[in-house]
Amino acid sequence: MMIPDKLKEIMDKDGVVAIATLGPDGPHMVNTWNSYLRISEDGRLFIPAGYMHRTEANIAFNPNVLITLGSSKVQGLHGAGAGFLIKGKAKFVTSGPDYEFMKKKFSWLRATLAITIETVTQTW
């Protein structure tokens, strides 16, 4: 999946990322920062996980995730502010190259949340 340049621009700005998962007890959301997101060479989205224990349990139950992020500092579809909805399949990685890549950037992480992107939609 090709990552749109506008999404990359948002990742460089201050902002909050919302990650939604669905587990046996229902939906759950957790947040992180735009600046924590990384893109792998093969186009997957990497997020450092410090805690996210319920998110990890939900992904073991159902790997589908929805992620939203945006920034008021990026020109959007109708003026100032742009946002995206990302749908994909996620897994937690605790060893190997994907883990080490993120551990170098975020010494505090316990796992890399790796998302294989299915769709990227600009929402505003």
Contents of the next structure:
There are 2 protein chains.
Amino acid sequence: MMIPDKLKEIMDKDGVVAIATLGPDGPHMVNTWNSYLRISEDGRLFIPAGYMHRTEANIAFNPNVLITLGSSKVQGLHGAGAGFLIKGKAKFVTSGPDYEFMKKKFSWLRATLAITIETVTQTW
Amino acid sequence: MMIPDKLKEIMDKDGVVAIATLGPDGPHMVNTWNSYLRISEDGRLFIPAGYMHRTEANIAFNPNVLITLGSSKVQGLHGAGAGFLIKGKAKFVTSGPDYEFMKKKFSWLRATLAITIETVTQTW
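Can you swap the form predicted alone for the form predicted together with a further copy of the same chain?
Every chain and every other molecule in the complex is listed next, the one we just looked at coming first.
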């Protein structure tokens, strides 16, 4: 999956990312910072997971995730302010290269949340 | 529902709000700006809806919504950066005082998304 330059621009700005999963008890949301996202060489989205226990449990039940992020500081579809919706399938990775890659950058993580991106939509 | 001062502080900062609903086709997310949120006199959360057609359809199916927002510019539970998870029941309001209240502030809205808050949790 090609990551649009506009999305990379947003990842460089201050902002809050929302990650939604669906578990047996219904939807759940957790957050991280735009600046914590990384793109792997093969185009997956990596997020450092410190807690995210409920997200981990939900993903074991249903791997689909929805992620939104945006920034008022990036030009969007209707002037100032741009944002994206990312759909993908997520895995919690606690060892191996995908874990080590993120552990080097975020020493506090307990896992890499690795997302195989299905669609990337600029929503505004 | 009492709105914590910390949440009001976040609402005054630049940032992206995520709103998750659950429809017949699964979870859906839409976004707005922190600065677009308003609290009604009786403690409900009002959001101006310009598009949000999928959110409207989902709410007719299942009124439960999850909302997250945050800011790196507000002191949180672990230093700089604070965020909240709000759970509630939502309604699309297209006439009457709840609609007029928001229409005065956001002339472009087609509806007021009115949320009766059930829980407000500071998550970080």
